[in-house]
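Take a look at this single chain, the form predicted alone, given in structure tokens.
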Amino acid sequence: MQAFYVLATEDYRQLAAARDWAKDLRAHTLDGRIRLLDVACGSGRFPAALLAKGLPARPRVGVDLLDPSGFSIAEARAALDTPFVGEGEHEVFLQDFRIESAYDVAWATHALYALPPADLAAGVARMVAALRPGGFGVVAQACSRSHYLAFYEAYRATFAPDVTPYTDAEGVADALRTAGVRPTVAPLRYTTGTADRGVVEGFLQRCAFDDTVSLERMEADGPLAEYLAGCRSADGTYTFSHEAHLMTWENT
């Protein structure tokens, strides 16, 4: 995780660039403060982008952290800070998500790629009905072509072609349209890179949620070594494509 978060944690500095997210909260204020549903929240890296960014401490943002696994419920809270503070816990998958009450405030950021296709519009319009008439979603996710996607698709070929593929930005916005949403969609095009092998191989592993194929084989043959080809340089130098949808709308 330290070897992917050396690259990954660009994808939360590039959202949190990308609006004025202060605002954006402000404008979704309810008596006071917000209730915010972070959709598998991970170890909570786009608040901590946000925080770092200088986002203010009022008003306050209560949290309820939602996501399949324990232990990234926990990181996540830990992760929060003023304005955030950590209340419901749902350790749950998203369509299995059981609404009791409405939310100001849903974001869903490089989170949702690993909800299977047969399950993507339930999950999504989940999100959407957990947002009170008037509330702000978002998802960020990367699109078929940036390097997640790329990756993958490149990884099952050669050495998991059952495994399920990822969910794209295409994907989601098709579902959110479904969900009777028209979601503003924002493109985020950005490069990562290192020519430190560990980070890479750190990083390419945690990609696929796969730890048992080094560097060395990716590198070796089938459409993955292709690919990696592309993105490395003459001097070994790794660089990665990426474009992230921001997709945003209020329920109406």
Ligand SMILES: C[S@@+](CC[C@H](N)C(=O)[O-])C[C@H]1O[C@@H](n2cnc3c(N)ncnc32)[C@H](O)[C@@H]1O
Contents of the next structure:
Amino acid sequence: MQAFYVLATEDYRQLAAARDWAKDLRAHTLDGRIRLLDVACGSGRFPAALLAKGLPARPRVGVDLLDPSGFSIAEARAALDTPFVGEGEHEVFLQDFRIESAYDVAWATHALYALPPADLAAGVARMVAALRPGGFGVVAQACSRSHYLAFYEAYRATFAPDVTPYTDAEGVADALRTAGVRPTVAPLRYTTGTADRGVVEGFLQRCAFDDTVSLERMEADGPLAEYLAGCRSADGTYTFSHEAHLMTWENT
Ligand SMILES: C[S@@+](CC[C@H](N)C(=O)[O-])C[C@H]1O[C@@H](n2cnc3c(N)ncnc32)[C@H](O)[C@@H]1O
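In place of the form predicted alone, the structure of the form predicted together with the named molecule is requested.
Zooming out: every chain and molecule, the one shown earlier first.
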């Protein structure tokens, strides 16, 4: 996991730099406070990136954390600091979320890859329905040609043809449109990389959720070897190309 975030921290740094988030939060304040739903909160890297960049102490942002993993919820809660204050915890899959509050803001940042295609529309519809009228929705997700998706397709083709594909930004955008939302889409293009093979191996194993395949095996054969050869320079340095789609909308 540590190796993964050596490179993946950049995903959240890019997102934090992409907008004036303090302005977005201020603009969606109701009665002096903000109620935020962090969908598939993971270990709270996005709020941590916003805090590292700097946010004003007010307005207070009460955060409900949603994730099927209790471990992730505990990690995300520990990452929160002023103006964020941990409130509700929802240890559920998004598609099973029973909405009890109307949120001012709901975000899902690099969070919906594991939502199976059959549950995507229902999950995204829950997220949209959780926002109050005028509430602000955010999904950041890599598109189909971006590293996470391209790598996973090559990994599936080489080692795991029966595993469910990841959901891409295009699929999320379709699900949002089905839920009645026309999001504004801002593409964020950037690269991450390293010459440290230990970091590359840990990063790629986490991208595949499979730590049984070594970097050497990934580089050896098939579509995955071909994909990785395209990411590797002559001196062995790896560079991964990313295109995340930052989708935002206001609920009508
Ligand atoms: C990469 S993490 C999200 C990172 C997070 N946004 C952050 O800021 O650190 C993806 C999370 O999605 C969660 N997850 C997987 N399937 C899910 C589902 N169907 N509904 C909600 N969360 C899910 C996982 O437990 C995992 O914690």
